[in-house]
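Only one chain comes next, encoded as structure tokens, the form predicted alone.
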Amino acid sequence: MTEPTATVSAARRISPIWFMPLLVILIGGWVTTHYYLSQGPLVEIAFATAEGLEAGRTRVRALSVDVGVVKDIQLTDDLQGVNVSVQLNPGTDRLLHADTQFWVVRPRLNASGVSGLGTLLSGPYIELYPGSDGKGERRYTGLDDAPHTPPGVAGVRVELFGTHASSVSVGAPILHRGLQVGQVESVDLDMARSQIRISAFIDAPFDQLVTEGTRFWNASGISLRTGAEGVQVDAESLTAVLSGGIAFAVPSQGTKGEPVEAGSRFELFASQQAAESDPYRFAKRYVLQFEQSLRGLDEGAPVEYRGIRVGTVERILREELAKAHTSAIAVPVVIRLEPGRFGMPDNAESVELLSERIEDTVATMGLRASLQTGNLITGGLFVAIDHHPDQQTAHIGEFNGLSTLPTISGGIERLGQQLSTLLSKLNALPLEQTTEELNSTLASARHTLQSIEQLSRSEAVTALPEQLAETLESARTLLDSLGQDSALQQEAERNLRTLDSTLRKANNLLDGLQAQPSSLLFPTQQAPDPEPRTPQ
């Protein structure tokens, strides 16, 4: 019987020609990580186009400082743009935020000046405006321009609209007693207002300079003007002259305000003058019904308190008359009153508050607003607004989204009126009677001037004057009769002593009967004589 024998064979091995790949292959992720751990972020740029860039070569620009380059471009899909790729340099991830801003370099000659001369002979660039605001991003919208007011500049940006851009483009000067303090950022057309739309930023700390009453006007060329004095020619700047340029002041007859914030609007006037002319920026509107002809009143008339100005015609709603269905409607007339005027702050609190005095006034105090006349020889009329007490009570009201104010006749209506009815009333004053109780009246005095006439022709009245005369030379000699030393003053000084005399007896009498009243029929007893007597 054959024993099991055991046969031992020795363990399979792993060749270590099996461990090169592996190690191959950790090493090549080691290299491929630190390749792009060592590069720095990659960003997608998108331009209107890529004129004067190169994959490979365009540089990347912080500052002038070499920060990137690009790597590739590419069309967008819609064919309306292409999309730069750039990377940029390690360490760089710091630059990029959400307002970091690109664009491209290159040698420009407009109104405002030359620029980019250095890429003449280098190339174009794209320069990276380092953001300070939120978190970076990969993608970007590269500027077609350089920003004229970078991120972070201290200054206030406004909007301003006017009819008219005239020569004011990109990047004019915003002027402020000559001295630029700003620019021009964007000109473009708003369609909703249908009007121009310029963005302008004023640098700090002329930023201040901006406040609510101020007023902006297109100082772009020269201003010719004529008067008294001659020819006067005004000019900001050469630079508004070529290129031109908006100026900003507060007008001599203004407030000044609160500085404004941010985003604010202002009007664009076409000149100084115009600004001047309307230096206050707001206003209330109310609209007037005047059932009276117009002939005279035209737009900017001034609207007068009392003599003094407090508002301006601004437009007549001639449109109105067209959508009337009778004859008799009154033509309303639109008006604005500025609380500047009254001495109050140009801002929207006045308005209200204006608002809210002249509601209560035509309430209580008989607020009225008429049309008189301001020249004679031309028959200007302007709008005068006055209390009317004896008028009756009227409220504000409303025409087409604006307040209305009450009005009465005036000027040479309100004269016609007048003498109108002054004369129904003199129709109506029984006249013929008048006259004729005048007449009789007139015939009664000349009647009696007749008889005081004759009667002053008589011989009585004639001779009374001798009369009258021999009256007072009698009344003087009986005064000469009764002086202190006549004969008569003697007499009655005698007489008067006897009655005080007989007077004294009399009351002597009186005094006895008084006493005993039987004195009269009996002997009166006489008393007797005391006699001495010695004391016990």
The other form holds:
Amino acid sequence: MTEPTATVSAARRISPIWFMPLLVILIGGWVTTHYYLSQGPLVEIAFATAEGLEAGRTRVRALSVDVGVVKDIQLTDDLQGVNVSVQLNPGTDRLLHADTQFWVVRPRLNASGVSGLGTLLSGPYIELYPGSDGKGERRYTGLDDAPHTPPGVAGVRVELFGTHASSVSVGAPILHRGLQVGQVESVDLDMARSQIRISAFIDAPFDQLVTEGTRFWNASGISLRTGAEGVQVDAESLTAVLSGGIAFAVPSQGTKGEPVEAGSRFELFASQQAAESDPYRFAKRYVLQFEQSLRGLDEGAPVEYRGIRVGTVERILREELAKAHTSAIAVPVVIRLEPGRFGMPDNAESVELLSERIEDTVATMGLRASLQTGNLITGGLFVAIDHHPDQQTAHIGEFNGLSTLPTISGGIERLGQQLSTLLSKLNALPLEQTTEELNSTLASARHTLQSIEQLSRSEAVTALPEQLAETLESARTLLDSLGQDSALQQEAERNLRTLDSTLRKANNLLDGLQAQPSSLLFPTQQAPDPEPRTPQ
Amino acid sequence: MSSGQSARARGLAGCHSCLLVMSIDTEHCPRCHARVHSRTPNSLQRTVALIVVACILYLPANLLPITNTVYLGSYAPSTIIGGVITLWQMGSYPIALVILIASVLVPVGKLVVLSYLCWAASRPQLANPRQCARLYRLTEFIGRWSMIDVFVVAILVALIKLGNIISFYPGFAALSFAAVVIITMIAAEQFDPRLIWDNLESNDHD
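Moving on from the form predicted alone, please list the structure of the form predicted together with the partner chain.
Okay, now the whole complex, with that chain kicking things off.
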């Protein structure tokens, strides 16, 4: 019997051990995914310096809450700064926006106070201000210094332009009536305009005080003025004296206007007086061409319309003299007319309105500018604008891009003309004849006076007072005889009484005659007197 | 018949458990009742699979930090290679070399050697069995020394624990590194060295 033989073939089966690598791959994949999912965003911030920053230790905070840590600090390729890699905590994606700001918080000491004192022990940290706009990025540029005004604070930021910084420093207070309402954020030089540019932040709700008519001035230090009242010392707050300060207000003459938008530009005046004396921001510039001497006309001289100040002489264009080559050289003078001084609101629309009106008035009512003498002693000139209807019609022209106002000669020149007219009239007068007549009149007058003197010295006139005294004596004697108790007086009184009784009787008689005129002819019938009787 | 004739060629097999030699046809060992195989079944597959596992685990072991040092409140994670570089820069060349050899060269070498052995076992014509046997013995010998890094971490973690002032915490790399070492040891165990000599035999037959 043949035994059944099974053909044994080695089955090429897969060992269950292969589950191991599969399992490891699965676990590894899960761990890796979980790791990357639990990582927060990694951002790179460029700073000018990494002073005090330490990889692995320096924290990133938003409103004093830890949100991440510095992972790495590298120099930039051009060696001009550092790139700081920051690992933010998971779930901090929503903190990152396009306008997110980073800065390093370090201890800071300045005139307006001490900040960041807590970082003395803990070391600096990076502050993150989330911002609100735009999509988050992976690269940011950090601020060199902590912003003086924390972002997100309500208020208005304005730019001030002045000729010199004069001790205004970063952090200096912005004062309104002596109260600090904001602070200076930055002071730098605007190279293009060759001016000092100061960024100032005014906190809410005081930002409403900054209006179109507001003037800013430098309130640093102490101002000393001597005047009729003696010596006067003015100073704003002590901080302003130490660290400089800027004050603002609406000048008493100016109009308030609307609150300004953020980023508005203002001029920074050197003093409160300067700010008060130039309280208008908007002005229309005109060029006046004078064909006469400008001696005594200063830049800053007033421009008056019928005696009311409406503007200022801004500049005398001396450089035009070099260009001129005709025989009649007119010197151009730039003036500014301020609508605010006409009682109009201080804004751009008023400037338009004013220039339109002036154009009309020049054509129809003969508006002209002239130079007038303001001060006879110093010879100071000012520009007077007035109506001269007798002048020929003229129009607004253009000079170097500015409108021109027609001018007429005035001031000294006009005065000279009038004087010469006066002198010629004087010359025409018959002066010699008049003088001779006057002389003879005077001689006869003298003669009359002499004869009067002689008369007063004659004896008859001298004796007059004595005779007068005698006459007065006799008059007094006469008056004495008429005294109260004299016989004459008593006699007169007696006579008067008799006269009085006589007159009364005559009065009765006349009354009777009036009642019964017939009584003169007929005897009067007397009616029996009524007798009272007792009733029977 | 040379003295190098294998047991299988003589129709004999050895028990895995009690090493009793018996006929190759026996299914169960008469002494300990374990299953009898002439060669470890699926030896190559098992070894290759474990090598793959070890290779995968070797990635996190080197990429992730093996220790996290907390020093005065700040975290400082360090990887194996990072530690070696730091030690080398500090001038401790012997320690740097020891760690480099024990933690990097040995595990990598072991994986390479095992892979080579597996390849050699499946390609009988190309391999030199004597050299293979020497490599296998070397692998078995050095396998136990590669745990040195894990031991160092374990000791540091246990010894230095001062809260926030200074503390050591083992990283995920320590776990995966230990796994790499153990799995390579198991892989070396799973490799049946008799496969090396089977080739020689078949060569002789041909």
